[in-house]
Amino acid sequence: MATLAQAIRLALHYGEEHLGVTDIFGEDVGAPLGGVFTCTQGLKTAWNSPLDERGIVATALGIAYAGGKPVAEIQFCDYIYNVIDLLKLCGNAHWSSAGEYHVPMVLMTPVGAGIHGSMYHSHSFESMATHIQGWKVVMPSNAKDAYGLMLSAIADPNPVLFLAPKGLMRAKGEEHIPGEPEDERQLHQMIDAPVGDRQDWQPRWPAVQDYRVPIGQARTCRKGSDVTVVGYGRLLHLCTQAADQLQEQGISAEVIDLRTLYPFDEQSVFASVRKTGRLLVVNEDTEVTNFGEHVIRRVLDECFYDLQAPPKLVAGLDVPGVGLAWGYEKNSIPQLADIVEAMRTVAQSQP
C-alpha cells in the first residue's frame, strides 16, 4: 500500500499528465530532494523556490492568473502565517470579480505534531484557514483519499487548501489507489528515489488512474448508535481506536471523517447526530476559536432539540507552542486514552 506521501506524489503525477498541472513549486520541492517529505520525487514540473514563503505564495496566484495551474508548497504550515494577507487576496479573486476570474492553483502545506517538531514544526492551521475566505481546505487522515482530494483539489477553478498531517505522512494506506501496484515493494522500487547519488535516477509511473473524493463530502469510517464523533487527519485514527475499545465495553460510537473542513459536510454530521443524539469533536488544534466549535455550533443551530446531552470538544491545550520533549508534546496533544475518556463520557450523560 502506498503511503500518504506516496499517494501525494502519485495525485501530482497524474496532475501533471492529465489535469493540465503546470508547475509544482516550493522551498526544495524540486532536485534532488523533491520535499522534506519527499511528495515531490521526481515530478517533472516540479522546481526549487527561494526560501521565501510570501513569493511562493504571490509567484503561485500569477501563475494561476495567467492562465497556469500551479500546486505550490508552504514547506511548513509553521511559517505560513506571513502570507495571510496574500491568502486573502486568492481567496477574494473570484468573488470581487463577479465570477471573471478564476484561481486554479493548490498550496499545500504539512500540518500537526506528532513528529517531535517542537513549537517550530508542531502547529495545527486548519482553525485560522478555514476563516480565510473564498478557500476551499482539506485534510486526508489516508492515502487513498489524500490521492483522491489532491485530484479533486487540481481540478476546482478555484483556491484550495490541502493540509497534509505530519505524523501520516510515512503512514501505509488500506485501500490500494487504483493503478497502484499491489506489492508496495515494486511502488518503492518505481517512485522512490534512491539515498545518495540521484543524477540519474528517473521514476517509473504506475498508470494511476482518476480517482476523486468529492470536496465538502465526508466519509462514515465506523457506524454506530450511541454517540457521533467527528474527526480528521491524524486523530481520526485514535478516534476509531477509542471506538474500538468502547464498543468492548457495550458503547457504540459513529466515527465520520470529515476530509472537507471548507466546507464541511453538514449533512452527514447533522443525520448522524439525530441519529445518536450525542456529539464529540476531536482534533488537535489549539482549543480556544477552534474549528471544532464551528462544528458544534452548527449542530446547535439545526439539531437541538435532537440533543440528549451536551456536544464536547477535544482539542491541543491553550499554550503557544508544543515542547520537544516527548512529555510536552504528549500533554498537550489529546492522546488516545483522552478520546476514551471523553467519548465515554459524552455517550454514558444523561438528559
Contents of the next structure:
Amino acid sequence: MATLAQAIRLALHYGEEHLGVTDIFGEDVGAPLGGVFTCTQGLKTAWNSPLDERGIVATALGIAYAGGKPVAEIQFCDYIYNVIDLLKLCGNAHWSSAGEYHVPMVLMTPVGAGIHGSMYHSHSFESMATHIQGWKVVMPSNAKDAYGLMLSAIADPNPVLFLAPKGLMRAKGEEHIPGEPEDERQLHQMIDAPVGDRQDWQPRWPAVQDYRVPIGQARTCRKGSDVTVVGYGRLLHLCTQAADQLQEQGISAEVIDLRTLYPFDEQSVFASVRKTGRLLVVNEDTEVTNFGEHVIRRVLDECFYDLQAPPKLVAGLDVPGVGLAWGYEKNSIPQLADIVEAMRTVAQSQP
Amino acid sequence: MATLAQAIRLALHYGEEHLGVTDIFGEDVGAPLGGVFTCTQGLKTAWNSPLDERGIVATALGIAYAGGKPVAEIQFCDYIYNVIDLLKLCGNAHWSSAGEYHVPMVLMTPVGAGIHGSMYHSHSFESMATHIQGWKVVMPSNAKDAYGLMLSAIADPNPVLFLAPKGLMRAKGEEHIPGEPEDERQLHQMIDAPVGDRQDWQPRWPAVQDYRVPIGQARTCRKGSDVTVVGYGRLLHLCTQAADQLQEQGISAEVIDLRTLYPFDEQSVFASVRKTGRLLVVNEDTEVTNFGEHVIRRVLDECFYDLQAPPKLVAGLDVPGVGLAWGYEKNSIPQLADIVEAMRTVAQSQP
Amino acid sequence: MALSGSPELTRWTPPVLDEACKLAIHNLMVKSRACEEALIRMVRTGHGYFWIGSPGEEGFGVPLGMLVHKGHGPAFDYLHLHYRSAPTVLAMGSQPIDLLRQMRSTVTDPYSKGRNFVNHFAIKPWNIVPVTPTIETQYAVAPGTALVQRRHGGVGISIVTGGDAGSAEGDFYSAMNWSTRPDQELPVLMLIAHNGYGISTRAERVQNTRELNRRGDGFGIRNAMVDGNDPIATWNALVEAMDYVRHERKPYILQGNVSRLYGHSSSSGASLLDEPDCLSLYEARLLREGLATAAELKAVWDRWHDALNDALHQVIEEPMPDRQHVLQHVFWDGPAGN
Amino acid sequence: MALSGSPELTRWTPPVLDEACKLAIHNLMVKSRACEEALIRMVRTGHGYFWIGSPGEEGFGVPLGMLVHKGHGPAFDYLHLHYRSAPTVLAMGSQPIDLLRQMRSTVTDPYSKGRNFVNHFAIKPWNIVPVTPTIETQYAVAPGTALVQRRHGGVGISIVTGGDAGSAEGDFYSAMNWSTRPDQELPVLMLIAHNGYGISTRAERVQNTRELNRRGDGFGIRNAMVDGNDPIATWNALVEAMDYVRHERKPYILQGNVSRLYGHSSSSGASLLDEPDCLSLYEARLLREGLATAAELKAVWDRWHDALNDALHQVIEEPMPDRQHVLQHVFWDGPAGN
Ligand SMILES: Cc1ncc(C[n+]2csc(CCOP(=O)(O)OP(=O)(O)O)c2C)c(N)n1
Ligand SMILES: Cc1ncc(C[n+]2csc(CCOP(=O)(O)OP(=O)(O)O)c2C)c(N)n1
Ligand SMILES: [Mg+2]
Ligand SMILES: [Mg+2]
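Let's compare: the form predicted on its own is above, so bring in the form predicted in complex with the partner chain.
In what comes next, the whole complex appears, and the chain from above leads the way.
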C-alpha cells in the first residue's frame, strides 16, 4: 500500500495531469529532494522556492489570480506563523471583492508531533487555521483519504489548507488508491527517487484514478453506543486503538474521523452524540482556544439536553512548545493511555 | 474623567517615570501624532518606527533582551497577522531557554469593531492571542482599568499583550484614576496636544499614582442570580446595558468583566456559574475557534452538573471580514438586541 | 482614454505623446481630482465614513493608467494597486460613480459591494486584483501574476504600486528577490509613490535615502526616480521602464515624487495643504505652451463637476447592503479559473 | 581562549594575531570539529534524535568567537546566532559537554533543559540570546539589542549570523532598514555563512548573486565577502568589520563562504561530503609555515577526543526531564531586567 507521503504525491501527479495544477512549489519541494517528506518527488511542475514563506504564499495567490492552479507548501506548519496575514488575504479576497476574484489554491503543510521534532517541528495548526475565514481545512488520517482529500482540495475553486500529519507520512494505507499497483515494492520502484544521484531519474507514474473524499464529510471508523469520540490526523489512530481496548472492557466507543475541519461535518457529530449522549474530542493542538472547543460548543448548541456527561477535550498541554526529551512530549501531547483514560471517564461519568 | 486613551497615556507616563519604561514605539507613536488614538502623545520615550510590524515586535524583543523595557504598538490589531511567529518567539524564549532569558515587554494594539472600520479596522484578536503561549493578555473595558492593567502589564517581567477596545478609546471613565485632576478640562489642557502646530508643545503631567489591576482578576459589574454573563472590552457595556434592561423584566443577570483573558479568572467564573446555573459568553471575535468557547469548555470541565441550560456564545459571525456598510456590521457583530435576546434565552431555557 | 491592446502583441509601442494626448492627460487628471474632491465632500456631509485617496498623485497615476496594456488574462498587465490609485483606474476608463458608490457603501459598489473603504478596487476584466488595506502585501503577490506572464509570453507585465513608508516592509524585499531569481526573472514594474510621509511619520526620519528605488541596487534591479508632479516626465519615465520590463521581461523600480494634497485621509482632516499641486502646475504649462485656453480648461472642470453632481444624486438613492448580503461570496462555487 | 573585556572600553583593540593566537585558532577549530563529530556519533548510536551543526564553518566561526567582546549587558557584544554557531560559542569558552547534554536532552542541558535541538544556545552571562529554530528572525531582533547599545555608548555591538538561503526572508531587510535609520544608525554586524545551500536548494538557483553581502548596497551599508574557509583571512576581515561597527556605530555585512562538510543535518544522513575542509587546509598551512609539527597537531586532536569521550560517559548517566519539568519556566516571576 502507498504511504501517506506517496498518496499525496500520486494525488499531485493526478492533479497535474487532470485537474490543471500548474505549480507545486515551496522550500526544497523541487528536485533533487522533492520535499522533506518526499511528497513532491518527481512531479513535473514542482520547483524550489527561495526560503521565504511570505513569498511562497503571496506568489501562490498571484498565480491563482492569473488563472493558474498552485499547490504551495510551507515546509513545516511551525514556519507558517509569519504569513497569517497573507492567509487572511487569500481567504477574504473573494468576499472583499464581492465575488470579482476567487482564489483557487492549495496550501499544504505538515503538522503535529510524534517524530521527536522538538519545539519547531511539533506544532499543530488547526486551531488558528479554523479561525481564519475563507479557507477550507482538511486533514487526512490515512493514505487513501489523503489522496481523496487532495483531489478535492485541488478541484475546489477556493483556498484549501491541507494539513498533513507528519507522524503518519511513512504510514502505509489499509486500502488501495484506485489505480495504485498491487505490489507496494513496485510502487516504490516506480515513484520513489533513488538514494544518491537523481540527476537522470524519472518517475514512472501508475495510472491512478479519480477518487474524491468530499470536503465536509466525516467518516465513522468505529461504530459504538457509549461515547462519541471525535478525532483526526495522527491521534485518530490512538482513538481507534483506545476504542478497541475499551471494547474488550465492555465500553463501546463510536470513533469519528473528521477529515475536514472546516467546514466540519456537524451533522455526523450531532447524530452520534444524540445516540451516545457523551462526547470526547481529541487533538494535539494546545488546549486554550482549541478547535476541539469549537466542536464541543456546537454540540452544546444543538445537543445539550442529549448529553449525559460533560463533554471533554483531550488536547496538548498549554505550554510554549513540545520539548525534545521524551519526558516533555509524553507529558504534553496526548498519549494512548491519556485517551483511554479520558474515554473511560466520559463513558462512565455519572452526576 | 480621563478617556480610555488618556488613561493609557497616563499609565505610560507613570511607567516611564516609575517602572523603567525605556521605549514606547510603533507606527506614528511618536511626535507629532502620538498615536492614531493619541495614546502616546507627549511621552518622553515615544518614537516613530519604520512601517514594519516585524521590525517593531522583533526590536522590542531585542530591547527586552538587552535590559530595556519596551512598550511597542501595532497600530491596529488588523495588522498584527504578519508577526505571529515573532509573538510566539517572545512567548517561548523563557521556556525554550529554560529560564535563561525572559522577555519583559508590553505590546499594545487596538482591537474590535464599532467605529465603521471596515474590513481592516474591525478585527478582534483575543482568540488567536490566547492560543499563543507565554503571553498574558489583558483587555480593559474602562479608563481606570486601562490604567491599572497597563501598570500591571509594564511591571510584569513577561510579555503582556494589551488589547485596547478601539470603540472605547474616547469613552470617559466613571472613576478617577488616582492623581487625575478633578476637572477633565484641566486634564485636557495639561496632556492633550493642541490641534495644529505642536512643535513647541510639552505636556504637563498630573502626578498620577500607582494603581494596579492585578493580571488574572475579573470584576463582577452586576450581581445577579439567573444567568452569568462573561464579557470584556467594548461589548462588556452592551452586556451591562442588557442586564439592566432584563432586570426591569425580572431577569437577574450577573455580569463579569474578565479584564484578563489569559490567564482568565476561572474561579470567579466558576463561582458565578455554580450560583446561576447558566452561562453566556459574549465577544466580537469570529465564532469558530473562539476564545469564548474556551471559557465554556473550562466551565463544562468544572461545573457541568451545575448547568441548568446550555451555555451559549454570542460572537462575531463567521465571515471573512466586517463590511463597511452598517448592514454588514450590524448583522455580523453582536449588537445590544442580540445580547439581550441571548441572555433571555439562556436565563429562561428549559429542557 | 486608456489604450487596450490585443492579446497577440509581441512588441509594445507606446501611444504617441502628442497634443491630443497631453490634453487627454489633463482631462483625466481633472476627472480624478474632481472625483476625489467629491468623495471628500461626501465624508464631510455624512455620505460616507472614511476617505483615503489620491489628490496630488494624478501626475504620476494618470500616465500609468494610460500606458497600461489593458485587458483580461496574462497577455495583459496585472495591477496590484495601492489605495491611492484612482488616477490610474479612472484613466483606464472606470466611472467616477463607482467610487461614489464605494464611498457610500451601496450594494451597487462594483468593487466590494459596500464592504471596503473607498479606492479599494477589484476589476477582473482589467486584471486589477483586489486592493488590500494591508500595506505592501501587494508587492509580494505581484511576482505570482508575473510568473504566469513570463510563461505565457507576450508583453503583459505585473505592475505594483505602493507608498514610501510601506517600502519598509519585508514584502518589498520579497518582491525584489522573487523577481530576480536566476533565469527566472519576472516582468514586474514596481512603482513607489513617494509623498514624504507614512501617515504622520516623515520619510527622512525613518529611511536613510529619499531614493527608495535605490533599494533595488542590492539586487541589481534597474531603477529610477522621476518628478511625479510632472505628468510628461512621468510619461516618459514610464515608457522607458515599461519598454524594459515588457521586452526584457525583468523587473524595474520607478519612484515618483508626489504630493499629499489633502493629507493622509479623512482621519487627519482631509483639508487642503500647502504642497505643490501637479494639476495646477500642469494647467499652467498647458497655458504657457498654448495647448489650451483658461476657458477650455475650466470647461473640463465644469464637465466633471456636473457629472459628479449627477452621479452623487443617483448614488444616494441606491440601496445599502443588509442582512441578506452578509453571507454572500464567502466561498465560490463556480469554475476554478480567474 | 576568548578575550573578555571591560565594560568601560571606549576604544577596542583587537588581540594580536601572533603565533600563539594562530595555534589557539587551531585548537578551537579542533575543539569544535571534534565536538560536532561526537554529536553526530551520538545520533548514530541512539543517544540523540537529531543533529544539526557546523563542521565546515570553523574557519569562519572560531575567529568570530575569539574576537567577541564577551560579557553581560550592553557594554558587551550581543550574539544572535544561527544554529551553526558551535565554533563561535566553543571559542568563547563554552564546554563541549554542554552540547552533548543538549544533544542527549538531559535535564542538565544548560541551554534548554532538554527542550531544543542541539546547537540552540542561550547564555545570558555572555549575551548569547536564545537561538531560534525559525530561520532569519534573529536578524530582525538584533537592531533591538543594538539600539540599547547605541544609547549605552562604548564599543559593544550586536552580532547576528545566518545562512545564505535565509537571507531571502524579509527579516534580513528589516535588519538593514532598522540599523540605518537617519541619525539612528545601529552597531549591528551582520554575518552570512554562505555554504551554497538551503537544505537541498542550491543558492545559485534562487539568488541572483553569490555575494549576498551586496544586498546591503540598497541601503548603502558597507559590506564585504571573505573566504570563510580561511581563518586568517576571516580574522582580518572581522577585525576590519568590527573596528568599523564598534567605533562608527554603524552596520556592516560580512559574508564568509564556507563548507557544509556533513550536509544539512542528520535528516540528510550527516555523512562526510567532498567539500573543502577548512581545518585540514589550516593544518596544512600551519605545517607549511612551521608553526606546528604533525605530532603536535595530532596531540590537539587526541586531547579533545579524550575529553569528549569522558564527557559522553558522564552525560549518558545524567537524568532526563520528566513530567515535573514540563511546566517549569512558562512565566518568570523574578525581577524584570535581563
Ligand atoms: C501592514 C499595515 N500596517 C499598517 C497599516 C496602517 N497604515 C495605513 S496607511 C499607513 C501609512 C502608509 O504610508 P505610505 O506607504 O507612505 O503610503 P501613503 O499613505 O503615504 O500613500 C499605515 C501605517 C496598514 N494599513 N497596513
Ligand atoms: C522560517 C523557517 N522556514 C523554514 C525552516 C526550515 N529550514 C530549516 S534549515 C533551512 C535551510 C536554511 O538554509 P540557510 O539559511 O542557507 O542555512 P544553512 O542551513 O545552510 O546554514 C530550512 C528551510 C525554518 N527553520 N525556519
Ligand atoms: Mg507615503
Ligand atoms: Mg546555507
